[in-house]
Partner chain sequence: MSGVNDFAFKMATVNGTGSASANSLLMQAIFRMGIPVTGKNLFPSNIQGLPTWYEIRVNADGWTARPEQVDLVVTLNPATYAKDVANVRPGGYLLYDSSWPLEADLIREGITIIGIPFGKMCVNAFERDRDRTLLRNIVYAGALAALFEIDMDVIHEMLTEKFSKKKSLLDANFTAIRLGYDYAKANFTCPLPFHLKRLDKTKDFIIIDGNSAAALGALYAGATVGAWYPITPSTSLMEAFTAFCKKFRVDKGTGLNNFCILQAEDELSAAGITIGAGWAGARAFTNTSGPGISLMQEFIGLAYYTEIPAVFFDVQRVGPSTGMPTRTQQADLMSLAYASHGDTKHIVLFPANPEECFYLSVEAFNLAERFQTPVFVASDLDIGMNDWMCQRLEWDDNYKPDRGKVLDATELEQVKKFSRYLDVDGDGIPARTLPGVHPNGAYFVRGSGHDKFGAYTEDSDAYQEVLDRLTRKFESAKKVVPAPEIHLQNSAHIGIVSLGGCHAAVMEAVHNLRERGIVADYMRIKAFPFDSPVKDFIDSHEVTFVVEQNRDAQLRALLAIELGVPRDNMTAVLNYGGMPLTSRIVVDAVAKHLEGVAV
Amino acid sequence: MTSIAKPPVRHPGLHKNVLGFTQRDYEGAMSTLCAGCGHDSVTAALVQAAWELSLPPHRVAKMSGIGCSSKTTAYFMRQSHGFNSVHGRMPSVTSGANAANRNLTYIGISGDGDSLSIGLGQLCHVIRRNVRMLYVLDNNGVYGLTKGQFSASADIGSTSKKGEANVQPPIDPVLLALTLGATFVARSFSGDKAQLIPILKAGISHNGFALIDIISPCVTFNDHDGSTKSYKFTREHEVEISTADFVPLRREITVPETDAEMTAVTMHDGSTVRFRKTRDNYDPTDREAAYEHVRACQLRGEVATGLLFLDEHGSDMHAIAKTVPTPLVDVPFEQLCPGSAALQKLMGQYR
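Any chance of seeing just this one chain in the form predicted alone?
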């Protein structure tokens, strides 16, 4: 289905960011997803997050695979670079693009089918490499493009629209990321804009791989009473671990008027992520505690949301691989390909 261009009309009173852009400048084509789809709410949150961060659209690369969620790249920042890869291969394509040009901001959009089935191995390795990117996983528990089959994230006992029950255990992307050493792990709900936008902003600014698992209900195939990925179930079972507020470096850092204990984590660029604790003794920098909390919520039939884990001291892919500071796209050809004599000299070191 072809995307439809939005009319260029803009209200003269729209607020502008420091680049002089309005939120309309961060929009894309009109969505062709089902009316009420949670993915469109994620798109709206991405638009606002990018606008508030004053991201230069031409310095952003939007990456995706295949699925309803992967169509999202057409719906925001139309002036940005974009690449729609084959099913499940977005992580490796993004890794290659990042290796060539580290100066772009990479935003990957995927779904539970694209990431946890055919692309599971790719997701594991992009986490291990700590590629600097925001990885948005729109999680609805079904394959929406192929009429609602259970995906790998469907919970045991969750029923399809026709009433069939899922009997296979799910893969939890949050637990997977925590196990593999991800340095930024969060979960949110597409219907919770107040929570989602600060988390997206923090993920974009993170110096490494940032996974945000977003429960995004499929209104056509998975928004009924038997689904554990529906709007109703998520709202009734959501447990917010912390209220996060991302504070960009250019803004004055203020403390909300509350008596709640605050935990502040300084980002790589000097900006700050603030946590207002909603449960005693939770440390957002403690990987084991984050894992235990998510598992405890699962056992109670609850959904743990919020910024669950953050480590700003990890090394990203370029630091691990010890690449040159200059992006490869800017390195002269003569340096990238110095000729056979230089190759023979290098090979001589290994003989």
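Taking the form predicted alone as the starting point, write out the structure of the form predicted in complex with its partner chain.
This part shows the chain on its own.
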């Protein structure tokens, strides 16, 4: 992997958030991804989302598996804790960390290979467990880091760089998550910062597992004619497909009015990806309707984006496990160890 300077991130001056941090304080190490990689745009959006939410950096744990996408946890929030674990298993590591310390903000970054092939089982079960975390799935239809093999999200007929067409049906993480009972399901596009940031913020604030599937084109292996996950990121397109808005903390999340229902993004290679925005009257709390909407778009060859489903009343892992509100790491040892008298009493039962 060649190391190329990351694309410039625009700073709104040296504006400070309520914690007194500038956006720069939420940046990370220099990205080593290919110039123009969609994942870098996601990183930039995360920086802004975290800054806008005024997250205390050291209270954030960035979790990832393995892949170009998973590397990006190093490229934002350098003052936060990071854990680049093993391929496809970030969900379990995050489940454990969250079990131990429920009061941190967990941001998981994964790829379509990491999540939908080797880690499909872990993804399904972290959804079922409803671990409170933001789960970003940088979806490029390929294994970037191992040089362009098809991933499980590649569409039938989509071609690889070498020209061969994918014949196996794709796994759609959004449909999967809806089926498995996920309480926050969204999809966006790495080139659409205006849509992305509010969704990321909403996901971070969600009380449970928040999946955001982000179409994040791989400029090196999947950005050619015939690929269904290529893109051309122009400023205009970003504006045009903006949809969701996010009002932080304990206020109703609204899906604002939009000017168009569907946006066709013209790729620089001339192909198009069409993004279906959520409608004005779209009810993001109706799971069946969300499923139907995503399926209907899919059948028309469109990609439904936006905050697709939200249930703020689900029980997260700790509610299910009935754990104390204090993070388990902070429960004093004296409260955990029953002591010698209790042991002697217990011994009576073994006689």
